[in-house]
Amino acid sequence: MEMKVLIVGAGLGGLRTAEALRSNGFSGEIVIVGDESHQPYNRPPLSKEALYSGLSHEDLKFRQRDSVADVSWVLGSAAEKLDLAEQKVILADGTSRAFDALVVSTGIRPRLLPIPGPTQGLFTLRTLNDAQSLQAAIGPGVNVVILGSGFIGCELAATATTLGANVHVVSLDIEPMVIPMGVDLGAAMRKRHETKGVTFHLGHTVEKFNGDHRIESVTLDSGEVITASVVIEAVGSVPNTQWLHDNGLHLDDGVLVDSNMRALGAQIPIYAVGDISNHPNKFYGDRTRRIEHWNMPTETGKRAGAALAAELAGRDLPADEFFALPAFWSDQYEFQLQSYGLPGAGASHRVASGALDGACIVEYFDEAGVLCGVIGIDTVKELLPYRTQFMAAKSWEPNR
């Protein structure tokens, strides 16, 4: 009897898992379910090129290998409930999909704050449709308030400013992007944004949205009122695990998995990949982490596809420790930020080259003085030796 693998989540992680299943010998049926109407596409440009230039799905979609040409796509309906007893997933349109093995690739959604007031003019950014709606609302002279000063918030601030909008960023953090970058580099990036015209309101939050039917302004906890017709929430993310509850899975922060991305507590083959996967990684030491970096859906998908193909064929699963080097980049105005490792885990840092107000490299160290991450601004080539160093070591063991 032909085995059926159901992949829930039609993003990069789901696609890479399907490709890995085929490349590792699985010839059974693969069905990919997605809540959007689009097949997998590249998300990082949504806060940059797609918002600035209006890129279409055709511009952003991933090229798919011939090996997955026979994959069935069920798009436009989200998963609502996993029924493990019946081995099926119930979708929002009322239909259900049976499976012999399940891959969870439902990713994340923007975290929303409970702020009273009108919601017309309130946006988040996660999907292509979000970017298209936001692009239609932003233009020269438009007053934009961005809640959150992480990478997405800062990228949106840069793009909106470039489009001619008047941009205010409101954040409880003491500096933008402070968690991964630290206070010093975060302050240096803030100054770059302020030079471009962005106004920051750090250490504050929004208490209410003002207006009769549409947002006309926001009131901060300080009492300050900022005129705004567009408000964008960029205050972090929430793993899309709500459809998985009451099935014995570990869902405290995403789906807890082993080194093969197989869900802990699952009696049948259930795997989790991408942003939702709370996985061990040789680089992390003895911790598990849920890392929202662009390369993780590919790395976890490849591992899960190989392991699942082996399990369904009755072969031994991979026994080596999973390793994938965390890496991210961010383009803000003409500045290119790039990182390897986990700088956010650093207890101290030093400027290894350049200066914070120009091209520079900042190294981050754990409490034992071990290099755990690096961030460079406009130093793409100069960072490559760090990548080589981390790839060779395949680990960073934090001080416990």
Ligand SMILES: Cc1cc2nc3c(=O)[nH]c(=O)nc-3n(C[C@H](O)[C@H](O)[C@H](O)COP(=O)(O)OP(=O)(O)OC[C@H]3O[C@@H](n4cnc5c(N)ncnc54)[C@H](O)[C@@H]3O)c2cc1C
Given for the second form:
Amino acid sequence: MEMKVLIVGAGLGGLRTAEALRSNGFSGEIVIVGDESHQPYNRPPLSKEALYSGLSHEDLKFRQRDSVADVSWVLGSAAEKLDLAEQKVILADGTSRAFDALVVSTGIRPRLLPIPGPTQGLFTLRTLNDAQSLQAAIGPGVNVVILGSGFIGCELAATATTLGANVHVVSLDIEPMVIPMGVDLGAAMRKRHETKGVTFHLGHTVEKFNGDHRIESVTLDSGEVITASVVIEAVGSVPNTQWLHDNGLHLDDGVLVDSNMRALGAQIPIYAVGDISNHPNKFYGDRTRRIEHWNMPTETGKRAGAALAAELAGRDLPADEFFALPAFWSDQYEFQLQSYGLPGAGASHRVASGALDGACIVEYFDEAGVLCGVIGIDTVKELLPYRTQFMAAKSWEPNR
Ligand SMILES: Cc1cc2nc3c(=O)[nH]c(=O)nc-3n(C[C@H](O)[C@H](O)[C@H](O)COP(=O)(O)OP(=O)(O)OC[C@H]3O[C@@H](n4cnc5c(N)ncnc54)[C@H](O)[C@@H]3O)c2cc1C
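Let's compare: the form predicted alone is above, so bring in the form predicted together with the ligand.
Now the full complex is given, and it begins with the chain already shown.
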């Protein structure tokens, strides 16, 4: 009988897993369910150049390999409940999909703060539809408040400023992007934003949105009132695990999986990939992590596809430790940021070359003084030796 793999979440991780299933010899049925109406597309441009220059699915969609041309897509319908005992997933449209093996690739959604007041004019950014709504609302002279100063908040501040909006960023952090970057590089990035016209309100949050039906201003916890017709919440994320509860899976932070991306606590094959996968990685040492970087859906998808194809064929699962180097980039104005490793795990840092107000490389060290990550600004090529070094060591602490 033909085996059926159900992939829930039609994003990069889901697509890469389907491709890896095929390249590892799985010839059974693959069905991909997604709540968006689109086939998988590239999200990073949504806060950057696409928000500025144009947002079409045609331009953003991932090229699909011939090997997955026979995949069945069930789009525009969310998975509402996993029934593990019956090996089926119930969808929002009332139908259900049976499976022999399940891949969870439902990613994350923006976290929303419980702020009182009107919600017209309030935005988050995760999907193409979100970006299209935002694009229609932002323009020259529009007063925009961005809540949160992480990467997405800062990229949106840069793009909205470039589009001519008046941008205020409100954040409880002491500097923008402080968790991955540390105080010094965060402060240097703040200054670049300020030079472009962004106003920061650091160490503060929004207490209420003011206006009758639409947001007209926001009140900060300091009592300051900022005029705004557009508010964007970019204060972190929540893994989309709500449909998986009560099935014995470990869901404290995403889906806890083993080195093959196979869910812990699952008797039958259930795998989790991408932003939602809380996985071990030789690079992280003893602990598991969820990493919300673009390269991880591909890395975890490849591993899950290989392991699941082996499991369904009755072959041994890969026995080596999973290794993937976390890597991210960010574009803000004309500045290109690039990182390898886990700078956010650093206890100290030093400027290895250049100066913080220009092109530079900052190295990050763990508590034992071992290099654990690096961030460069406008030094994409100069950063490559660090990548080579991390890839060779497969760890930030080679002897661990
Ligand atoms: C605006 C933005 C900018 C980014 N910029 C960068 C960057 O510069 N550099 C970088 O390294 N990374 C960046 N990222 C992160 C990167 O895009 C993600 O790491 C990547 O998209 C994760 O892929 P995924 O497949 O795990 O999840 P996703 O791409 O989010 O796919 C998950 C899919 O599952 C769907 N889904 C959710 N719940 C359900 C359900 N119950 N039923 C059915 N479907 C469901 C979702 O709607 C979505 O379509 C950015 C992300 C965003 C949003």
